[in-house]
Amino acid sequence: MKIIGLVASPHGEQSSTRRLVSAILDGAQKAGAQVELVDLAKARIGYCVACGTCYKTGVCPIPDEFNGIYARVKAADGVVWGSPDYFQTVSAQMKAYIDRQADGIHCQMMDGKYGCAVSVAGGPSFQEVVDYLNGVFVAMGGSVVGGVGASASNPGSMDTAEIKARDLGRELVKSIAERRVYPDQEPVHCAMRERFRHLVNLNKDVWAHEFKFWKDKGWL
């Protein structure tokens, strides 16, 4: 079992967000999973330019580090998303990575994978970022196990969140091993599958990669 953690904070090893992602990975590792942490803020990931090439070929043509990181995410069983709260949303580094996964949402590439999210805010708004990241994961076909956040201005918040994060890492491993189904997320999965089934069929002559992907999956 492989679980990958994505941290999108520019504070490196001093990052509170990284601390929580690392705690989840620590809990997962102690529960038997292989883990990997990727620092998105240190990676060269440019902005999506909406060229549509990934729909045709399955590969983004921008020559940076995105394709390599994304390949490791697709090979994992579980994904941990981590971003600080910047004005009630994710950091620019995380948003750049998310936007580059355009083919991933069309192909529901997180189908069969399990994930969770963390965020640290200066105030109380970390939950908005946790919910956003988990919402993106569900929209891409994945199953969300939970989320953890903390307020840096609240004494003791980080210590409490770190304990919860380790527990969440263990829960993530259990969810993957048991192939859990979350009934509240299934309506979103069904709606997204139907939406992109229609779009891929409509553009099958142009989106050659995506049409073949859907056909091979038996979703058409």
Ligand SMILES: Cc1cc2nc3c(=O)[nH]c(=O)nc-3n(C[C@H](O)[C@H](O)[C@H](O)COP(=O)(O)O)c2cc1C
The other form holds:
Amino acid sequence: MKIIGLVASPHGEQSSTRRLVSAILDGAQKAGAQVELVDLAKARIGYCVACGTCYKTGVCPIPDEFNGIYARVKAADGVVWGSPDYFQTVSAQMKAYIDRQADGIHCQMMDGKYGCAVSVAGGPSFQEVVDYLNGVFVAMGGSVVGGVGASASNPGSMDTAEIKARDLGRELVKSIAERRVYPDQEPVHCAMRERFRHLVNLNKDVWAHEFKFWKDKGWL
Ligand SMILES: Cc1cc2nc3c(=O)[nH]c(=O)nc-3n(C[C@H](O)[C@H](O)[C@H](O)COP(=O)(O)O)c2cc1C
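Please supply the coordinates for the form predicted together with the ligand, as a counterpart to the form predicted on its own shown previously.
So here's everything in the complex, that chain up top.
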């Protein structure tokens, strides 16, 4: 079982977000998973330029580090997304990564995978970032196991969150092993499947990769 954690803070080793993602990965590793942490802020990941090439070929033509990281995410069973709260949303580093998965939402690329999200804010607003990240993961077909966040200005908040993060790592491994179904997320999966089935069919002459992907999955 492979679990990959992506951290999008420019604070490197000093990042509070990284501390919580590392605690999740530590819990997951102790429960038997093989884990990897990727520092998105150190990776060269440019903006999506909306060229639509990934819809046609399944590969982004921008020559940077995105394709390598995305391939590792696609090969994982579990995904942890971590971002600091920047202006009530994710950091630009995380948003650049998310946007580059444009084919990923059309192809419901997180289908069958399990995930959880992390955010640390200076103030109390970390939960909206956790909810945003988990919302994107479900919209991409994935199953969300939980989330954890903390307020850097609240003493004790990080210590409590770190304990919760370790438990969440263990829970993530259990969910993957048991192939848990989360009934509250199923309506979103159904709605996204329906929406993109229609879109991929409509564009089948130009989006050759996506049409074949959907056909091979047996979803059309
Ligand atoms: C550009 C920028 C925007 C930020 N915006 C917010 C914000 O809107 N709300 C908030 O509570 N904290 C905000 N912060 C503070 C960070 O969320 C906080 O320092 C967090 O602990 C950083 O996590 P990290 O150590 O993982 O990078 C902002 C920080 C920066 C640099």
